[in-house]
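Have a look below at one chain only, the form predicted alone, in C-alpha cells format.
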Amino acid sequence: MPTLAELATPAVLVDRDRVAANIRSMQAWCDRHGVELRPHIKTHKLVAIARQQLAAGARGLTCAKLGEAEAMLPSGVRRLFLAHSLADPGQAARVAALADQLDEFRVAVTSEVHLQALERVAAAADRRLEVMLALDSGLGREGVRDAAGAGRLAAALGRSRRLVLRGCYTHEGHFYGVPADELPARAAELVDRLAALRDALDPGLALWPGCSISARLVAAASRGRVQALRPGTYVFGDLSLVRAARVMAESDVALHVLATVVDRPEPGLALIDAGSKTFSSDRTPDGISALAADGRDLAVVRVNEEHGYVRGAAVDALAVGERILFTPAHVCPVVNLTDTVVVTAAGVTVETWRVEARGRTQ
C-alpha cells in the first residue's frame, strides 16, 4: 500500500477503526430499546461493510435499487428491503432471482397507482411478494399523504393475489432541516403519528422508519411501537450529521476527502484537484461542500467538476502541493463517485476496498 504522503489525490479515505466503533455504537443502541437495525446500504455500498453490520447484529439490510441488492449478495445478507418503487415488468427476473436466494424479500409499495405497477411486477415475475406500505410523514415524497390514504392501500392490497403487506415504512428526510434542539420533540411525535397509522390499519404490521438524524431518538421513543431502523449515513458521518444536526462528534467521523492545493491564484483562495466529481454539488445549508476536518479554518466554498474553491481564514497559509483531509457535506454520493476507498488504521493505509454498489442505479 502507498503511504498517505504518496496516495494519488483526490483520494476517499475510510477509518477502519472509527467504521467499526460506528457500527457497534448504533447497533448497541438498537439493541438496548428493542429495535431491529437494518442498515441502508446507499452510504456504503461496500459488502465489507457490510458483512460488519450483520455481524454486529443487523437484522438484515435495506437497499434503493435492485443493483444494490445483488451487489450485497456477497455479504451473505438473508433479509433484504428494497425501499424503492417497483414499476418495470422488464425487472421481474431480477426480482424473482433475488425473491429465490433470500430468506426474506421486502419490496415498497407507495401509492395505489404504484400498486398497479408492483402488481405486474410481481406477475411478470410469477412470484409473491411481501411489501412495507410507504407512509409520508413529511419529506413529500413516495408514501400516502394521510391516513385515508393509507386505509384504501393496504384495502387494495388485501385483495391483491401476488402482493402480501408486512409492515410499513417512512424515511423522515426531512428531519435534516429541523433544528437540533427541536429534534427529540420532533422524533417523539412522528413516532406517536406512524404508530397511530400503523395500528388503524393493523397493530400487528411491522413499523420501519429510517434517517440516521432521527434514529437513535426514535428508538428511544419506540417503547415497543417501531420494530425496526433503517439509517444509512452513521457509517460515516458528514457535515449534515455532525454540523448541522449535532447527532454525530466530528471525532466519529469515519469517511474523508484526501485532496491537493493545486493552484493559489489569488489571495484568500486556494483551488484543490476534488470537484464536484468527488464532493457531488450536494452542500450544507450554507454552502459548503466540505470542511478541513483538522479544524483549520478551510471551507470548500465552490466546486466545478475537478475543481474545489477553498476560502477561509487559514487559506493563505496553504501552499501548493500541500494536502488537506477534508470532511464533505453529504457522504453518500462522494461514495457513489469513487471506484475505491483507501482503509486507513492509525494513520496508516493498510488496505483497499473496491466499491462494488458504485453506480448501481437500476
Ligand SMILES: Cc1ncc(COP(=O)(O)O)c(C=O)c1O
The other form holds:
Amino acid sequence: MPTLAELATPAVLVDRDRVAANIRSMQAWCDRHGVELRPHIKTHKLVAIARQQLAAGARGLTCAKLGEAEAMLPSGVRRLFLAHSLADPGQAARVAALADQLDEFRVAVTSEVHLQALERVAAAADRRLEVMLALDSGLGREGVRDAAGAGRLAAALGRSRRLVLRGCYTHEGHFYGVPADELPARAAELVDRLAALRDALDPGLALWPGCSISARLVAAASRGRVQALRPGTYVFGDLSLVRAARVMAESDVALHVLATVVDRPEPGLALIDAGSKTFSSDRTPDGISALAADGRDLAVVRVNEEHGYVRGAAVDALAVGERILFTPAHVCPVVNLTDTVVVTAAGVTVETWRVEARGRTQ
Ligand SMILES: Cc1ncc(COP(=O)(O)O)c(C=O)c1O
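Would you generate the structure of this protein in the form predicted together with the named molecule, following the form predicted alone above?
Following is the full complex, with the preceding chain placed first.
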C-alpha cells in the first residue's frame, strides 16, 4: 500500500474512524428518537460502508437507480427503497429480480402520470410492487404538490391491482438553502405539515422525510409521526453540511481529496492537478469548489477539467510538488467520479476500495 506521500494524485481519501463515528452517531440519534434509518447510498456507493450502516442498525438502504440497488446486494441488505420514478418497462426484468431477492423492495410513485408508467413496469415485471407516494415539500422536483393531489394519487393507487401503497416520502433538498438558524423551526413545520397530509390519507401509512441537513431535526420533532429517515451525505460530510448548514463539524468530515500543486503561474495563484473531473462543477453558494482541510486559507475558486485554481492568503507560500488535502463543496459527485477510494486510519493509508456503484446511473 503506497503511503500518503507516495499516492498518485488526485486521490480520494476516506478516514475509516470518522466514517464509523458518523455512522454510529446518526444511528444513535435515530434510535434515541424512535425513527428508522434507511441511508441513501448515493453518497458513498460502497458496499463496505453499506455493510457498516446495516451492522450499526440501519433498517434498510435507499438508492436512486436500479444499478445502485444491484451493486449494494452484496452488502446483505434485505430492505431497499428506490427513491426515483421508475418509468421504463424495459427495466422490468431487473425490477423483478430485485423484488425476488429482497424481503422488502419499495419504489416511488411520484405523480398520477407517473403512476400509469409504473403500472406498465409492474405489469411487465409481473409483480405487485410496494410503493411510497412522493410529496413535494418545497424542492419542486418529484411529488404531488398539495393535499388534493395526494388524495387523487392515493385513490388511484387504491384502484390499482399491481401497486400497493405503504407510505409517503419527501426529499426536502431545498433545506440546503435555508439559513442555519431557521432550520429547527422549518424542520418542525415540515413534520407537522407532512404528518397532517399523511394522516388525511391514512394514519397507518409510513412517513419518510429526512436528508442530511434535516435528519436530526426531523427525528427530534417526530414524536412518533415519522417512521424513517434517508440521509446520505452525513456519512462523509462536505462544505455544504459544515459551512452553510453547520449541521456537522469540520473535524467530522471523513472524505478529502489529496491534490498536488503543479504550477505557480503568477503571484497569488496555484494550480493543482484536481479540477472538475475530480471535484465536479458543484460549488458552494460563494463559488468555492473545495477548501484546504488543514485550515490554511487555500480555496479552489475555479475548475477546468484537470486543473484547480487555488487562491487565498496562503497561496504564495506553496511550492510546486506540495500536497494539500481539500474538503469538497459537494461530496456525492466526487465519489461518483473516482474508481477507487483510499482508506486511511490515523493518517496512514490502509486499504483501497473499489467504488462498486460508481457510474451506476441506469
Ligand atoms: C430522494 C432522496 N432521498 C435522500 C437523499 C439524501 O439527501 P442528503 O444528500 O442530504 O443526505 C437524497 C439526495 O439527493 C434524495 O434525492
